[in-house]
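To begin, one chain is listed below as structure tokens, in the form predicted alone.
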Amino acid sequence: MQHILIIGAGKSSTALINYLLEHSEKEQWTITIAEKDLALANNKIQGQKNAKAVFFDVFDAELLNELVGASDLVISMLPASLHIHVARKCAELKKHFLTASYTTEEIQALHGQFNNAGKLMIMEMGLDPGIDHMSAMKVLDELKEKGYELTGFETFTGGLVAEESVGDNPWKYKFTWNPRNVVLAGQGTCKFIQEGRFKYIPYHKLFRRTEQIYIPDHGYFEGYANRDSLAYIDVYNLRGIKTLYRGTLRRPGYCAAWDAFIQLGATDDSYEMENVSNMTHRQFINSFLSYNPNDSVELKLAHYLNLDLDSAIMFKLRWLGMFEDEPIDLRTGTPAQILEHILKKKWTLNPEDKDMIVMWHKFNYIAEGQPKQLESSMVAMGDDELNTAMSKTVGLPLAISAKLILQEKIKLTGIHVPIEKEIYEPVLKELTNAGLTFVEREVEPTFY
């Protein structure tokens, strides 16, 4: 018998429990869920025989050592500044490693380790990081091979919520991922290549940098960029090309408004608020403005921002409910705390609720002269709450891997994001089989 350790039982947890439980009997697996919330991990187990839910803390050293010294895989579903505590131990006792979250410098440091024991720890083995690679440096691969001179590449995926599920929400969007990533989107300075030039956008400016993409079948989508597009110049290999650029999707009006919190200061989070306990969602709007005992909150938000008080902006800042006299219960928090506190009482799946993902990637080329474009997308829907696109798509990845590693038919050692063809080939082909699939045109070239 193998046993696979996983540590976190969260919503982007379910696929990947589901997947591992439906192989255990065939592939003769037990399987250990870590959780501090018991009920949460015994629920996502539905009594299966091959799989058990014991307490965990990351912190408590003898229990760690205990749970990973039992295993021959572990799983890590912890944020992403806990794995570090994991990836040691694993190191240490010498078991292979998997997360979907970005790899780091502290983390990286452990490859000679796992090199040296001959096992592997693949990072960045989810949706965005993690199907972004696999899916890209499969074409990249091909172009390559074909002799092609490739000089753009650009890449852009989105959490959104279903069409079907939209409703009258004029964002169009609901939290689908962790809801305290979406209000930080973007701080700090996002740095990118467009034709042979460095490009810088500050935050301040960040969401009002959008770019227009069409996915077939699916409409318009806008997306923005993501922080460090630069980073992967070495990651993919692309030292000299032209363009290289990785971004967000959300739907078209979505940013604009969002640009609204930015420029009020309502993503900060830096200090703590006073008073919170008190605070209402007016109060929380009004906090950031001029005192003026004549004119509305509404007003001095619209002055401020140069908004008509009808505008589109404005209608979604009401539909959120920013402008009522409601307490926001909490007793303490900064101000990006507050936003998210308030923004999930509108923006968290129903339980009839859908979401979708959305991923786009378009290759630049030269070819016997001639410039050329290809365009590849997927796009992944979910069933329910439960059962999310979101989860498929950060969990099937790290499920499929697991298994061929246990199967050793990925025979890599040390840490590695998932860009090696021995990885991305078979775990693409078993995801295509799910139905996550990427469907490829050639497009006249766009130019900038």
The other form holds:
2 protein chains.
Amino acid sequence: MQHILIIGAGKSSTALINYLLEHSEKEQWTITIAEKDLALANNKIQGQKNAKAVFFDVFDAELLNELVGASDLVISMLPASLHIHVARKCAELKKHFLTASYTTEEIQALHGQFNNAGKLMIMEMGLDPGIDHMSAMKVLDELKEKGYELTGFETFTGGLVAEESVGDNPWKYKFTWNPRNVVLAGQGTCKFIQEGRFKYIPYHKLFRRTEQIYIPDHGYFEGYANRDSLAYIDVYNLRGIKTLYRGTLRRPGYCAAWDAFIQLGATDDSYEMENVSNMTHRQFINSFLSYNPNDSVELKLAHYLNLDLDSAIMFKLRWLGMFEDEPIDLRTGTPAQILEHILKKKWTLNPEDKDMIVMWHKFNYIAEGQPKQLESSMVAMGDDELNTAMSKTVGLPLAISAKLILQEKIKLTGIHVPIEKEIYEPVLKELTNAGLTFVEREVEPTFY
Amino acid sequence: MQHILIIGAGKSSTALINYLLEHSEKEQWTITIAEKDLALANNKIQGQKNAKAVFFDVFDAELLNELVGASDLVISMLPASLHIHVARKCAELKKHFLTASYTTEEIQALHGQFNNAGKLMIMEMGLDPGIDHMSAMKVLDELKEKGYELTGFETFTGGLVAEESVGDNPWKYKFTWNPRNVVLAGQGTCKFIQEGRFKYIPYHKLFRRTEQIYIPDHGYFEGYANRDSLAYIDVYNLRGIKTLYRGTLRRPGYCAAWDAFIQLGATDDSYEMENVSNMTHRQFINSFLSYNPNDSVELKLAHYLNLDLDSAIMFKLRWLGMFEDEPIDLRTGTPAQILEHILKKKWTLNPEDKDMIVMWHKFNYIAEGQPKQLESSMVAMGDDELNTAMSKTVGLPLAISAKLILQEKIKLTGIHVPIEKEIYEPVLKELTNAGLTFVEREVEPTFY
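Could you drop in the structure for the form predicted together with a further copy of the same chain? We only have the form predicted alone so far.
Let's see the whole complex now, leading with the same chain.
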């Protein structure tokens, strides 16, 4: 019997736990789910005999030692900052370790220890980062093997609500992942490289410099740039590439409307507002507008942001209730915290809502002297409230790679992100079997 | 004989040193000018017999001890962060101490020591902070004494180039003070209170929310808000006031054009740009614009910022040479550092140029049930390259208060900023004699 320790049984662990439970009998695994909320963990196990739930606290050193010691492979779904505690214990006790979070220098420092122990640690093994790395590297390696010259690579991912669950919501968006990250998205300066030129977009222009992206059978999306694309030159070994651009997908119209909040200063997280406990939605918006007792908040905002009163952006703001004299119902908060709180009133998934993940890559390359363009896309749909697209796309890469490691089909040691063929090839194959399929198509290259 | 120690003989010390030298014989003072650059210090003394120059290094504890020990009163023109070293020594050796810099918590902690020693330390005794405090408190105290209710206070100061030295410069602006602070001005969120409502302006909107200000005999100016006006509620003891707004003055048209740099992201100081050593002015601007080999940088910028190609803003940018393929001539830099470097090529004062200081206060109050508005303004002109308006307005408050302390006409002890009548009344009187005069006028109150 091999033993798997899963730390954390939250919303995003559903598909991971289900996959491992399903395979546990055939693979002869026992599974321990370590979680602060024992009821939650037991609910995920649903009485399966190879699994048990135990109480967990990452700062209980003795408990951590005991649980990791008893396992062959550990998967952490903890908040990103806590992985390091588990990673050090896995290095010490010589266990494989997997997470879906971005790797850090602190974690990279353990590479030698994992290597010497003959154990593998994979970071960034979820959706984004994770599936994006694997699906991109597959094509990048294929192009390289054919001797083609890669000139550009763009990659976009978005966590959205399924079209069927949009209803009358003009944003066509709800929170399907950490709302705070959605509100703060893009803060700082965005850097990328386009046709060999370094380009910079300040935050207050980011949501007005979107790309229009077409995905067969799903229509148009819009994408805004992620913070630092330049760092990915090294991750994907693309030194010398002329265009590199990473971004986030939304449905058309979202970004221009979201920009209204940015222009107002309503996404600022750097200071606490005054008098929050007495503030209404309308007063929150009015805090960012000039004082004038004779003009309405609507007119002041429309004039400030140069919007027509009957524009789609004004309608989106009205639909959110931003102009209502409804109490915010918070005692303190930064503008970003207050905005998040207001948005949650309308952007929270209903139990019957389904989410959706969209990923899209564009590769430009030169084949036999001719410019070519290949697009690759994946769309994943949630089944229900528990089995969300987010949970599948984050959890299945972890679950599948855990299986492949325990089956000794992946034999790498040390710390890796999934850009190696030994990892991405078998994992992508199994993801396809699970319905997470990339569709590739050659299109006419677009020029500037 | 009383002895005065002046630390620092830079550009802003000219008027301070001249005033003290002029009064040294009558007042029986000897003056030591402590400065790293001995030639500079000797040049300021011009052979006057009561004064001498000595080499100085703030980190030479023995030297500091000796120089402070031999003096009755010390004035520091060092960079703000270094005052604390001198302040501690003055507290220890029981000497009066004056600076023109903002006070800090670290410095405030010495209050008891100065108090027990029976010595006075005045911080914020320059122009802004300094003359602004004194001239505002004079009116605020007068209104209070008359039993009037203050409803609003706005105060703006600007360091500008004199109208006669503007020439063909469409910005009507040159650097007369620290250029870096001008480039970074306004970063962060601006907070103020207007008619009892807290208002917030994000940096990317700040230069588009200016106030138009008229000063008799000098015409119109425009003002943008300083970062945090709310802190001044306590400084001026104005709790309950409905409107409080502090800002910076420029000539009309400056702010909307400066906003173009902000919109581009060219004032960002948070990251180093790539390939700076090969960059031209034009490429610097192009870094913030979309890639398109068929469109000109001018057209891309005009479209991005919604400007007419023949607009005054485009002309201002063209006048600066922003679209020229002239090498920037820096090896590395943040956008803000590069912009500062380019601006210095055109915005540096010529030897014959004169500078100008403009300060303006607006007081709204209720007198006998009637709303009233009082405006108070001061305009100071530089005489020449050495005797700048900046040097006069920063140096004379220090020099005059030094004289009044040594004459025992100011008897306060401990640490103060010049908001007390005992300080501001005699200092303002002498400033008027020196030509730094406030003109007050009652105007029709403006309403929103």
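None of these values were measured; they are calculated from a predicted model. Positions refer to the first chain, counted from 1. Take the two forms, superpose them, and find the largest set of C-alpha atoms that agree within 1.5 Å; that set is the rigid core.
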Verify the C-alpha shift of R239 between the two forms: is it 2 Å or more after superposing the core? no
